[in-house]
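Take a look at this single chain, the form predicted alone, given in structure tokens.
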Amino acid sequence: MKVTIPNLGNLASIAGKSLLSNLGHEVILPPSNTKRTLDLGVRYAPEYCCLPLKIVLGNFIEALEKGADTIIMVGGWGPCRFGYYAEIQRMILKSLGYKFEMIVLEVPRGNLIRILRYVNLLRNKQSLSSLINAGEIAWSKVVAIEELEKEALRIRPRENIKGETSRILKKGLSLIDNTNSIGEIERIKQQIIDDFNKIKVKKNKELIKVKLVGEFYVALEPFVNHNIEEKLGYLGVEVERGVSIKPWITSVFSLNFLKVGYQKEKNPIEKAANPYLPQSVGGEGQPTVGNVVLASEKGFDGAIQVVPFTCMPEIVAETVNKKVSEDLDFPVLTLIFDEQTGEEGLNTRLEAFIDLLKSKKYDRHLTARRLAS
């Protein structure tokens, strides 16, 4: 087979690249997202589709026109439209003649046939210590790219030299991608970090630090979020993310859909929220904010909440944040993501909104003065 998989940062085209192609498996990635990939999304797909949708449709037109005969996407389930992703974009390529096989993963709620399916499926014809070899290898380098891009968003916007952080990052990134060896990808994280220590930075500087929350797909995709952790570290922004990989991968792993009749206790960001929002509207709505609620309780200065348009979930999530920021007295930023979207635009709102955020700490220092004197 001549596997493909949707870019998602640099966890797709790194870890799930090392996991299909030790299992054997002949990998086809898309190129990077570039304009020509959202331009055949939007050709092609329904108006009203969101961005996620568009943009990973384009990836799958770039990757068959290389020559992938399989498409590996995930799904889901629940009010969000993304577990109905998979099959109109099998539609559409199908309407458009390209011949290829779908491999839908999603997470079967009690059926344990259908996981057995997709392990068979992913593996190959593998042994089971190749697979169980390939999945650790895969999340060595999940769990070392995700502490590496969260050690470059606390360096970066104290670097002297702009752009060090990033240069240091993407050369760490090249090596984990071109390695096998688990102790080797340990070894290169480290080495990365000591690099990051390396770095001159500004002493003293008192930074903004801001929460970065909303839908998975927009969070994490650069292309997609216009770069909006490089353009914040710039800013002189500390970022701390409010989506990662690892949550949603350990929580598909856990097998909690199996145990029939299982209460699950709520996550700290799940608690969060209750207050708010106390249950699930689909996607990343309740933990978006969930994560406001406890960005505001640690301290940070405000959170930035990124979101496709018509997205339904983040919509939800978006006007509770507004009585959360009233009631916490805690700056929250909507930015909403289409094909329109514009650099410019984007930067002014990112500015203003930083601006507002260095206002109200100054004030809040002022108080405090008042207060000790």
Second form
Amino acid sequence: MKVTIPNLGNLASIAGKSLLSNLGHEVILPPSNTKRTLDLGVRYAPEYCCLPLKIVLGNFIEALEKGADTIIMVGGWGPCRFGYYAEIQRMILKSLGYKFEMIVLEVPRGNLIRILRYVNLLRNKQSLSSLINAGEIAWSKVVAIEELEKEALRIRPRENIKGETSRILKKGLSLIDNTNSIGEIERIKQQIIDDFNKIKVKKNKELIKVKLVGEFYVALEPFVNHNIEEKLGYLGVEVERGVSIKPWITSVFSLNFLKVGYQKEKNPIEKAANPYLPQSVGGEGQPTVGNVVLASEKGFDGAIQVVPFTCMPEIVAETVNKKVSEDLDFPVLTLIFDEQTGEEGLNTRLEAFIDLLKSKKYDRHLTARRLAS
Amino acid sequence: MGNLKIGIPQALLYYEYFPLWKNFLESLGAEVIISGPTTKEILDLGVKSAISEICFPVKVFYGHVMSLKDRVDYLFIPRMVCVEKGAYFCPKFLGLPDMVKSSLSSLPPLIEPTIDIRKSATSFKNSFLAVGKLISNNSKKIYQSFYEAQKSFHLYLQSKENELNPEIININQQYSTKLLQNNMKNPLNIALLGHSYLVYDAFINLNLISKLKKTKINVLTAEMVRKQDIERKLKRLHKPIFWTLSKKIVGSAFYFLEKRIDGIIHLTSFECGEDSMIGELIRQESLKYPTVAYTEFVFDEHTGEAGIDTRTEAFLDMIIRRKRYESNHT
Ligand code: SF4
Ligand code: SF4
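Having displayed the form predicted alone, please output the structure of the form predicted in complex with the partner chain.
Now the complete complex, all chains and molecules, led by this one.
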């Protein structure tokens, strides 16, 4: 069985791969996302479906070309389109004549025989303890990757030599990729954080702080968002991510009983969204609103919402955010991504938005000083 | 409390539920004011007040809200979340009252019951009873109004199902050439499938139904297919659909394909999340039925009447040509 999974930032190619190869599978990762990936997806996916479906379809085509015969994909049951992605992709790939098996990970509903078969295929005759071990290693990798990326977002706008942070991050990620022990992952993480802290930083720089919210895939996949986090870093902006894969993994696999740390955080986001959007609308819709409210309370200068064109939950959130932004006098920039989104237009919009945040911040300082004197 | 004026926008789920909503509110003594059919002004109002990325039907809904808001004491905009196990409404319905309140100012208060049968407090019945309490304090009357409204709603749904020509129901599922020949003399059977707020809003779909009827076409809709037939057809899917509205569209499309009616037109709206996915399901299934013509019409605020007319004519021509050819060669 030669298995493949879709690209998702550094998460799939490191943690996902680790899980599967520890289960004894031969893993064939799709090539990194390129223009070709996108073109393939656009050519074969339904015209009006959301961008992530198209790119992931492109991933699958490129992985099948490389010899994969089994696709692992995540499923779900609504209310947004994501839960039906795998099914549509399976149909399209079949109609293109590819021979493969698709394993969809989701909370079972109905067809139990199919699910059991999937589980058996995945488990690959491994003992329960090695299954758990593989899971734990992958989970530690997820935690480490997210933490390092988060640190990088903090350091990058402060670095003296451009690119230093990204270089160290890259080194760390590749070390994590190459180890298979939890202790080692932990050690690498610490070492990289130490390295980050040794980076020479600019003094007394008051930074603009921005919360990055929006649809999960576009927020986490640099090819799609044109490396927005790095771009902002180089513009001197400290970014904090509003999305994480951790709650998502636990909900997809119904592991909520694990009570992982983030869950304590989750409720405040919903609570913050409540006055504006008391209902979960699928995807990241409600958290997007909640995160914007919280960001304004926590002294951020603004928020950027990334939205795939026609995304259902994020369009609800965008509509609601207009009001949030007005009520709280808190700037929110909504960026819509589709296959035509060009880098230059994006740069211009980002720069304009950051300029706005800077002048707002400056005005606030002036007023504060005037009040003080 | 006198005659409370409650406004219902004639858009979106109005086309699914209006007999229920209207009867219930009226029998409690409220005066129900409906915004009326979509017009150019309504459409323009909606397009102006909604964000541009949102799907066309929600823009139309906004227009209806705008045209109602100064004429009523309350606006009735329920939050429809879940009315059956395993399926939801689309995220925009889940957040509809919030979106409306966020984008439009100087609105009258909203009556916005949440309907989500996964929790008993928000079951169909309990949500309606709560709405009733806003209008009347006679709980017996509220109960009665609810049950009667529900009864008349079911009768309405049934009467829709009864509109389906028995000949179509009885068509053998096996391909029958005899039937084709017979049909040459009969009017064509064409199904218009899609969200009911597209199919039944004559302004949005540029009068498609009445145009087809004028050319002696027998127009079929999803409402005419019995619920159990829809459910049965859906069983064929490799993965169940989790959207209530789309289930009806896909199930009835499969039904009409199997009945080998002459053609299916899938009405979709630009930027609709559900349509982009189920369009692919229906299209792929239709490939298995080469005798049933299938096409998709996409609507948005820029769709022109001339374009739709041309496409309709071309579609009908194709069906007629194909039928001639087939009856000559059998
Ligand atoms: S969250 Fe948006 S982009 Fe992602 S699958 Fe759902 S509708 Fe598509
Ligand atoms: S189902 Fe489609 S058309 Fe209807 S509200 Fe949702 S996205 Fe819009």
